[in-house]
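The chain below stands alone, shown as structure tokens; this is the form predicted on its own.
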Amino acid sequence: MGIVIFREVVNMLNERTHISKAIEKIGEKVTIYGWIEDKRIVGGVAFLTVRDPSGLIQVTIKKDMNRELFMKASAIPRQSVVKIGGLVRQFGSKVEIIPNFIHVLSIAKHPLPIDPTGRTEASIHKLLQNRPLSLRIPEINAIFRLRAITKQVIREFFINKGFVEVDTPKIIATATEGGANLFEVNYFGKPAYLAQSPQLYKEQLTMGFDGVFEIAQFYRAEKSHTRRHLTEFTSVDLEVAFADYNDIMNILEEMIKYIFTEVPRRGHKELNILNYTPPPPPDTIPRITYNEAIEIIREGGVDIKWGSDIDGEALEVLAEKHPGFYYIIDWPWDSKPFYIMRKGDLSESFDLMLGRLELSSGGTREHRYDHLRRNIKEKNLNVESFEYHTRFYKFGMPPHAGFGLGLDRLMTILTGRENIREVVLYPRDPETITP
């Protein structure tokens, strides 16, 4: 039963024509699978256009040539799925399938939760109650496929560089960076967290490669609901062995001008059906430290005390200065986490910013095992917790540095989207959970 079945989607995928092929194949016999987005009767004329992630393209059945393929053509409901075989012919300036069968192949119930064609709007919520039909939606489908096409691309740029990808642990003993806002699982019995990053990981497999990146989700179990924070993230990683902060933020600059050359590039189909472009890629990323941060942000009005984070009003007085990319170098240290490198009450640590949206965090780690443990003591965590990670430190740690990159605030910025949630298939946040 089983090779009966595997041959049958073998003959599918043989026979089948994407339409965007199929409007190539003039004067040819074609077999296309897809849905009914439209449907006309005009006299003894129905006119069906079908979809499929390709494109569109019109069938024609006359009555007086073919009743019952009318008869049938005719009752099918929009958006059912269905296959059709027949003969591409120009007819003035569109292409058209005149049919020989129509098969239908699942029918949709009307009436539908939202219309997949796009023309009546849905709010964001219904869209994501019924995201698989959403998909149906060109300007929707779209995102998604840039979305992968970004990924494809930031995977190349690592992997040309010789970064080898890695997969880390998701359910994790202990918290990475400390803090309360984790996910506890019960874990046969046992205490355990989602990861909140794979921060300790990849420092780890410093020790026996040059560089390793990871692209994967995360978790954070933060209230936030803002239209850039989810409980559940995509997250780039990269750390790089004999490295610190000024060579991953190198790094880091070539990859964003890489992503927003190559991205366009590729995805010029998608982002026509955006009906956006990008910004483009930048020439050179300008550095900003802290304390010159804070004096620009006083400068603007705005009081703020030296050590504190740089949000809300603040953002939005840097963003003024600097509207496109930029980094903020040189945090103090009680600011960032224990495994950052500490250089007096500074750190060797940047976030990488495009106006008010903060995209990166990283810099330079503490690579040497006193200092390391220290540095714990002094965030005020339990040395012994993160005796599992430190032990590897005694054993020739390579000096290194990364950085964690949002990948779904930076589909945001390439789609024109002004919701994360806009972005992400199946997004989670504090009152968002689905099956």
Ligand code: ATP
Second form
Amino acid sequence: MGIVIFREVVNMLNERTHISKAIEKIGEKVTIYGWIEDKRIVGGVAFLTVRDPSGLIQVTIKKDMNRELFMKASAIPRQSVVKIGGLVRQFGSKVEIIPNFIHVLSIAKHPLPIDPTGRTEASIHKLLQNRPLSLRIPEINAIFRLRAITKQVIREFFINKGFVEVDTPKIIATATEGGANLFEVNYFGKPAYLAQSPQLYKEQLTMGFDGVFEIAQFYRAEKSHTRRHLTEFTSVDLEVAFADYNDIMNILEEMIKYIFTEVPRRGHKELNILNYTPPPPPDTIPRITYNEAIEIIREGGVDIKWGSDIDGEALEVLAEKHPGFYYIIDWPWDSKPFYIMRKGDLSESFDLMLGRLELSSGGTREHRYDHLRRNIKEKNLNVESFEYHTRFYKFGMPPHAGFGLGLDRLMTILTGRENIREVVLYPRDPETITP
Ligand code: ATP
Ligand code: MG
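The form predicted in complex with adenosine-5'-triphosphate (ATP) is what I need now, so please give it after the form predicted on its own.
Expanding to the full complex; the earlier chain stays at the top.
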């Protein structure tokens, strides 16, 4: 049977009542817009469950009250988009709508590629291939609301501190940190690259602002097949003038406390849907030196060479001792990029960890022209090719420090998800670019 598809000409936003509000309007007439999530015909009664992003409501049509509407409702495929007008009434413990009209605005063709009610579980691969449809699954929808809340909380934290939000370019002419892991793009026949971080730009900007921050996507051509790496990820970056790494660790600690207090408060509805409680805000974040970490690891029976990165088994041992937030500070200079402040064999640097997950890296930066050039040479990079950047260090560069924090990794912690792909709308990894 043919279903007439309506084309709205009225102002939909004006007349729409969200379902979460409609259920409070007992005895009133409302117009709702949403999707038919479920449909049951029991005897002579059609029960439609209609969902919008705010909630669910039942719509009840009795055949003997309105035969035409009953027939129409019975024929609408699940997940079609409808506009329904009617009276809200209390029925036992339930609230329902007795409609006087149902307009179909868009038909859903079956079978759907995934079950948007989430009752039939789909693989992450399937969900990602059908991302927009997957957003109708309440848990998945809640993840992305929490992500938006988190970004707002972070932005607010920085703005309250007086930092200025900036936008650095994502197409760059030269390799920022030495060239590895860069995606090359064809820029009108010449090679250019996708930025892997805002590092050098944000440092330059401390010439003009007390503090700058950016929340943006960056690109790394790493063939990492883990649940914490993507080739396109969102970084929360801060750079502050007249600060060193201790100041920055204090700010980051304050920010972590703010996030782990404010996101659960503002996102309690979403966390309820996820049935998840994020870790509580830490009282203080302990600062363990790299040397102390190496000792802990060796005491734990894992052989580790001084100077090497802490991962695998070594990290396991460390995380067992420190399951919560902690900083690893004073990394060997050899393991850090040229712009980090050197301190003998060590550097004024830190990683913020949560158990075995690295959330952020930061440090004091080298702000002295000669030292910076020397560092570049020591890292076997070409000093001249960095002159476009280092030359500003001749004209009054303030001491500065900062951090970069992975928003996607943070979101896995805030939502209790294992895989970074679950907290990114359209994740890109070395194997897949979802359409
Ligand atoms: P890792 O050692 O885990 O690969 P990294 O030390 O190379 O990370 P940094 O350059 O220190 O990463 O970047 C700062 C932060 O940005 C990291 O602590 C992490 O949270 C996030 N990050 C870096 N690379 C990625 C990526 N490929 N995917 C997701 N997040 C990332
Ligand atoms: Mg790092």
